[in-house]
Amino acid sequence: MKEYIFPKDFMWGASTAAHQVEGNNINSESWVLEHLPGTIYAEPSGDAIDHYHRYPSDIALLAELGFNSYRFSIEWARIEPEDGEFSYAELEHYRRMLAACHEHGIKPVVTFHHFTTPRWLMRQGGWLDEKTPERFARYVERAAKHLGDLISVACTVNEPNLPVLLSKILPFKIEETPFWNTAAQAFGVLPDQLGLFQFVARPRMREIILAAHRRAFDALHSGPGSFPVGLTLALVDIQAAEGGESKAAEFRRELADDYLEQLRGDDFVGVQTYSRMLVGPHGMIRPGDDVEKNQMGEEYYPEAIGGTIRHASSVAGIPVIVTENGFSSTDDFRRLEYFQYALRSVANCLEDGIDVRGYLCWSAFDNFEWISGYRPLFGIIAVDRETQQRSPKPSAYWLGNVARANRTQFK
């Protein structure tokens, strides 16, 4: 057995996003987009895990785990319900949050956009329209001014590449499904100008959504506070089968580099990864019958994380936290091992003098996984949806006892 002890100061901690736990998030495109005919969400989220109220106990929980940092996400359909009106309750709310986080000695790392984007501004374009990079900006501002003083980190916003690996990744199109014409008549737009933030892989999208970036980073290093801030980015990694060195170079091009090379200069990526990604000559080779795989289809591949952080570390040239890494099954042991040998290959690379500087797993608790519902569980805490009763699971020990002693030991 080896042991390695982590940096000091390297952050331990489990990452949520509002929208997957607060509950009855109302004012937001997803919740519209839950309650459609035909949807393709499995579930709608309702009163997901009722954190939006029960976060005082949730936190306490996490710190006595052993953690000593929480990512979470602050809802934009709830501080902006319409345009230019804000919610000096939702932002006391946050507030509130945050304190309970210093309370207990965890650092909020904050996400000021995960996904879910207010109604109103899906009645003007989404993601698609030019005037929201502004828009955005303006939200971060202000809920910057609110509570800018007790963030620790803060991620602009979520997996701004998930819509190109989706459209790797799906067996279908969303934009050419029944669906995506329903949505776009809710909202009052042509199917071509449905923003939609995780689903719409155009050229066009990823220039606003990092034009919106880098309004925000200058927003949040206006103060008030003083923390890094970055984004995050979904990342697999991609290995080349044999003949496939060429379309593995494209795919990585695509699917991180084009993202990665616009965050030089930034405090730090946060990296997010649950497995690795094969490529042949043809495009991407989907895992057979008999790998073992998530809830999600992805491969069981823990090592997958050492080798995203290395890219995103020599293509960025800046920190790293792992701000999402987990695995999502029924059977809590295997979730222990995939942490077990993640944080290995997260070793490997501090030894190698990569700048790691903290580990979140995905996810603290077992919550509402967007158009798969409530049947993935990634959570090391599980819920009784029923009674919202809260069960750590042994993997959320294990993790918590190595974050305590901000040590483990590997074969």
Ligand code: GCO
Given for the second form:
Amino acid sequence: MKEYIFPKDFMWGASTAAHQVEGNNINSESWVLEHLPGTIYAEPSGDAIDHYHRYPSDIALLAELGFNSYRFSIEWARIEPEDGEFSYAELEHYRRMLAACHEHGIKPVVTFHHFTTPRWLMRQGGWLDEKTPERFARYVERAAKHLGDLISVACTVNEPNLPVLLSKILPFKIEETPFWNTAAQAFGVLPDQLGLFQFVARPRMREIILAAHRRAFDALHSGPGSFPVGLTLALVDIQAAEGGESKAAEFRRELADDYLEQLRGDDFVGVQTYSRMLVGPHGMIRPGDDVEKNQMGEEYYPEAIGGTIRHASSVAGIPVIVTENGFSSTDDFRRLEYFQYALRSVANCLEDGIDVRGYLCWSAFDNFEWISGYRPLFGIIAVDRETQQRSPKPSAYWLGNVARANRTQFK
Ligand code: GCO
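Any chance you could show the form predicted together with the ligand after that form predicted on its own?
Let's see the whole complex now, leading with the same chain.
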């Protein structure tokens, strides 16, 4: 047995995203997509886990479990429900949420955009429209003015590289499905102008989102408050199988380096990892039937986080915060084991001198997993969606105890 003590002030927590937990996010584009005829969403988000109303006890529970940080997102579609129309009441809502964190000794890690976009913006082309960085900066500036003094860490946008990752994984192109045309019609735009953040893998969108990030970065640094600012990336540990070296290098460039190289000079990068990707000469090699997988079909491979931390840190040259890491499963003991091995990989990175500032798992609660609906269970806390009752799982107690002790033991 070896004991590892984490650095002083290491951030320990769990993450959520507004649309996945709040419920009734009716001014967002996702709400529209979930209700379209022929939708690709397994089910609508509905009340979600009603975190919008239950945040006081949810935050208290996270603190009680032992965590010192909580990552959540504020919802642009609530704060600016129509172009240029800001809701003071919703800003106050998020101010109360931030205050609740501080009352419980929790550092709020605030994401300004976690996939969902106001529906009014989609009618103007969403993340493919060149004016969107300006609109995003206006929203961020307004929100920061109201909330900045209570923010501990800010993430501008979440996973702008996800569509590129999906394009390698999915056996079909979302932009070529009938759903895509229905969605474009719903927002009154042509199919190639449907700028959906989660689904469009085009360099133009990457440039627009990174420009939005830059503008938001500057807005957040002009105060009020003084906190580190960065963005988060969906990173898989890309490993070359036999003969796959050049394809793996190509994937690393497209999925990671085209983004990481743009982040030099940021305060940190948020690393979000679930598994590895084996790449052969013709692309991704899917894990075989004999391989243990999570509910999303990805290999059980907790060491992936070490690989992505090392890669992100070497390319971007800035501190890393693990802003998401976890295992979707009905078997919580397997999740607990996943965290044990993942933390050993994080500790190895720290021992090698890599600047890792925190570990926030995905997710605090079982929640709405986008097109997959409520079936995949990522939470360390279970939620009964009839009664909305919360029940921490063994993994929540285990991770909370590690957090409280700021140390853990490995074999
Ligand atoms: C993402 C998101 C989360 C997901 C999680 C599990 O990173 O894709 O941040 O919204 O729920 O990754 O798939």
